[in-house]
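Next up: a single chain in structure tokens, the form predicted alone.
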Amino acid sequence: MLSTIRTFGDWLASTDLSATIQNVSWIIPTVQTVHIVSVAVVIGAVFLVDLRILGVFAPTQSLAALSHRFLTWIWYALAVLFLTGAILIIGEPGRSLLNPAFFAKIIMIVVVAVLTYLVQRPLRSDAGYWDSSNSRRLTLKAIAVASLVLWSLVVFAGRWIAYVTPISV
């Protein structure tokens, strides 16, 4: 598996996209600040949204008023860090795909996506879903713990992408 993505981010490296990437001076320092600028969209909304279901942030807001306004701002967020990353990736693959803060990155993406997701798909048809037991409302707590956990995790995963060696096949 290792020598297949290992395979695969050389070709990559070597294709004429990956070195305009690289050699264009601008290419890499723009898309990462729009990187950078759309992850602090995802976890401002997030956060505002986690401490709201926590009682920290706006406990008089509902919840679905709250996640009908900030959760809207992630998935197109993420949609720009998809494609972002993705460029990123193109321009240095041998950075990310063999390294084990960018998989960490990665997974709990995916899960932390899946959280959210979970806690909006119901209000969309029940603005009351989550408040409509006790067990659904402690639910929604760990989920909104889980959820600031992962996405400070990202972060720091996603910085760490510079510092962690690659592994090595």
The other form holds:
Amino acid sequence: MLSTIRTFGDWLASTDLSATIQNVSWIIPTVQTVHIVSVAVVIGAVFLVDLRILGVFAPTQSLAALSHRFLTWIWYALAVLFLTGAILIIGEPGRSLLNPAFFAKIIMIVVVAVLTYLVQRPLRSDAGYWDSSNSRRLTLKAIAVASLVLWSLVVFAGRWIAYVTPISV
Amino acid sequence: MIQDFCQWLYDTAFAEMIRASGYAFPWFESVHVLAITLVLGSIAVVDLRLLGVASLGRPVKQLIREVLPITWVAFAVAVCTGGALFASNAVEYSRNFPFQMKMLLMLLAGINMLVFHFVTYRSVAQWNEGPAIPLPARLAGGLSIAMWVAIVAFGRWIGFTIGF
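Rather than the form predicted alone that you just supplied, could I have the structure of the form predicted in complex with its partner chain?
Below is the entire complex, every chain and molecule, led by the chain shown above.
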């Protein structure tokens, strides 16, 4: 498995596209900036919704309205993140593909994106879904805490890709 | 005088600790990035409301009262962690062009905020609800979001010009 990733990374690094991303000096900083601005969209939206669930932010607005206002944005931002992330990987496959911080980041993104979707989806057809029983209210609060922690760890892991040494295969 | 201060900061035991530890710098940096994304993500909610783009069903005053405390907490965390990063290599950062631009833009964003708060915002009762926002308020929102994106860009650029 790891050696397959290694072979794929080596092939990516040998492409013209990878060479262009490496050699044109403004591409990586610019793409990283777009990446961080998109992270800001996700973090802003997710924190406001999670803090609302935990009773810190905008208690006068219904969760369904808030979710519609904010969570809709994160799926567009995630699309931009996927694209800019892919450009960064193509430019420097050796830096990320076999990096434990990158593995952790991807796993956490998948888990927390599913959690975010699970909060958002039932609200579309039933605005009071999360408020209809005590166990649902508790479940929602637990998901909100997990979401705050996981999204924060995703940002940390992203920064740590620059510091953690990739596994050598 | 600024150079003397930076040298003093560089020589503090705290700055020495950050340089000596392999983990302190990346951890301060990680929290700094998280805090800045929350500053930008939350201030953008207010800015887009002022631009008439989003949250139009929410009264401006209420939105500002709800969102800005979160922005300020995140900003305080960003300043503390950023201060720690700066201390670790103070003299070099103070002479770094992207760093100087980042500081200048934060100053301008602060002035933009003060003008909005003390001049433009005084008439908020007339445009509190609905999408019709007067030009000075739109301008404040547009400048704010543009400057904060530029602050992120210059911040990232610092990392490409100074090795730790």
